[in-house]
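In structure tokens, one chain follows: the form predicted on its own.
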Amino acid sequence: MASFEGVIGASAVLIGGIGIFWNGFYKFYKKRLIENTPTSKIRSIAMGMVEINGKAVPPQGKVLTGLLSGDKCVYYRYAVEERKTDSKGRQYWTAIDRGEKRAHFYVKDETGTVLLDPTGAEVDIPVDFTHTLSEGRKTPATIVQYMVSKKINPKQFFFGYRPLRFTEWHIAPGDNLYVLGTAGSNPFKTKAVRNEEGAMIAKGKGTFVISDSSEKEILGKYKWQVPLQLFGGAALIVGGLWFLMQVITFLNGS
């Protein structure tokens, strides 16, 4: 049993190290791509990989409403979690529902406006709304409506509220955005959708990032994340391989 647990443990360390190393390598690739892609004004974007900065603008009459917050937005993502306790008494949060709503919206700078299709993008934004059910604390009407629609009972079996946490991330009209994506022809330019440039930014063959952080802030995060994950992942890979070889040697000798 101990030898079997040793193999499982060594394999877990090895697989975890590979995952961390790969994530660090991917962030290194994105960091170089961001550094090497010049920032363009919307009026002068060319077809292909582009990098722009601007404010989020919803299409007329098509503003979204955050499912949990009730706030007006052009994109939202949410998670509903419940606090659990394992056999050793340790508490953790587990998701009982996740989702997001993506729709076309515009990005506008001082030179023009371009349509954005966020499908397939890595949306890097902070938490905008969070609420945890608790006794004596008023539950927002949007949370009540959500629980009714999903048939979620907020009460414990015996007393009090279930330990549920509601979290939402969203992009609101007017939010400053950094976008790295692929510019192509706007498929709606002959219809009622307005677009001064006749182009649309969407997911192409390369990286597609939408963030409310500036380019400087994104590169600042990658500056320490990349080496930490590359070297940390490599160390775990080496350690996992060494541990696994020790277990195999022990098993062959027993």
Second form
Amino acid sequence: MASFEGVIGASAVLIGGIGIFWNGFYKFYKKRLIENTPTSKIRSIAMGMVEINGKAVPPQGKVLTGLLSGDKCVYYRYAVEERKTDSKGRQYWTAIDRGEKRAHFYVKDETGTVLLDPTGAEVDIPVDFTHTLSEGRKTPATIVQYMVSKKINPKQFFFGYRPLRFTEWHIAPGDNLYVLGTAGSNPFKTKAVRNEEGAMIAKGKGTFVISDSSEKEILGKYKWQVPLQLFGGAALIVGGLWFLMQVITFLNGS
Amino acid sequence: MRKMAFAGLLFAVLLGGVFLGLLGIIAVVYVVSVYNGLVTLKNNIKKSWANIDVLLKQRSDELPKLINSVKGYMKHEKQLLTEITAARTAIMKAKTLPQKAAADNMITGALKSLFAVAENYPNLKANENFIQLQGRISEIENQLADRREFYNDSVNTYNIRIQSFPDMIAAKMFGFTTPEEMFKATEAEKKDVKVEF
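Please move on to the form predicted together with the partner chain, as the form predicted on its own is already shown.
Below is the whole assembly, all chains and molecules, this chain first.
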């Protein structure tokens, strides 16, 4: 039984190592792409892969409302998780619902405004709202409304609250954004007066990133993550193989 | 016992091989990504130059209309109008980047003077056609300024890549050694542009 657990453990380390190693390559590719793409001013945006900085602006009368926070936004993503305990008494969070809402919005810099379709984008933003159900802590009305709509019972065993955690990430109007995507023709504007009016940034063949961190901050993150994941992943692969061989040797010996 | 020791040695060699293999993969991917990155940067430079050229052409197309709309009002500014026409001819004839940059500078300067002088002609300032052309040319000028900056950023990124360690090793291996020129006209280059009347 112990050796079976050993094989599982070693395989997990090996697979984890491969995953981390692969992710390191992906981040390295993305880091290079960000470094190699100069930032465009919105008014002079050209078709193809572009990098822009600007503020999020909702289309007139089309602002979204965060499902859990109730805040005005142009994009949101949420997760509802429940705390569980495994057979060894260790606690962990498991997702019971996840979702997001994407709609077209504008990005504006000091030179102009361009339309953005966030479908298919990798949205890299920090948590904006979090709430955990507990006694003596008022549950926001938006969360009560969400639980009613999803038929989630907040109580357990007739008394006390279920350990539920609600998290939301969103892009609010006015948030500073970094966008790396593909500029193409704006399908909603056939007669554009200004250059940028005729363009829309969306997912093309390449990477599509929306972040509220600056380019410098994103690159700063990758600077350490890339070597750590590449060499750490390689070390885990070798460690996992070594562990696996030890278990196989032990099994052969016994 | 000896069999176990041999198996242990075999494992160690195998693990060492795997580790070296992974390091090899990292090295190969790094070199390939440097190569691909340099090709992308070269193409970015070409593309951003083409994007400038499109605007230079658009602006050149607008200039005769502008001159036609102002010449009736600005009879005493013949010299200025001739300068614009000459600069337009120079940019049409320019082949190299420094020549285009110098001619572009001439047009930008002449247009600034023209729009400044236009302030003295209230009838011209009120002319619908002139207002429209002025707006259109100013917009192209602004876009040109951005795209020049974008072009120079592309060139700068490429030049830094081929001159900095460790990318320069791979760059030299694949023959990416010559730095690209920025879109900037030197004084000497500006003088080299011959204006024929």
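Here the structure is a predicted model, which is why all the values come from computation and not from measurement. By rigid core we mean the largest C-alpha set that fits within 1.5 Å across both forms. Positions refer to the first chain, counted from 1.
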**Study point:** Cα displacement of residue 239 between the two forms reaching 2 Å, rigid core superposed
**Key:** yes
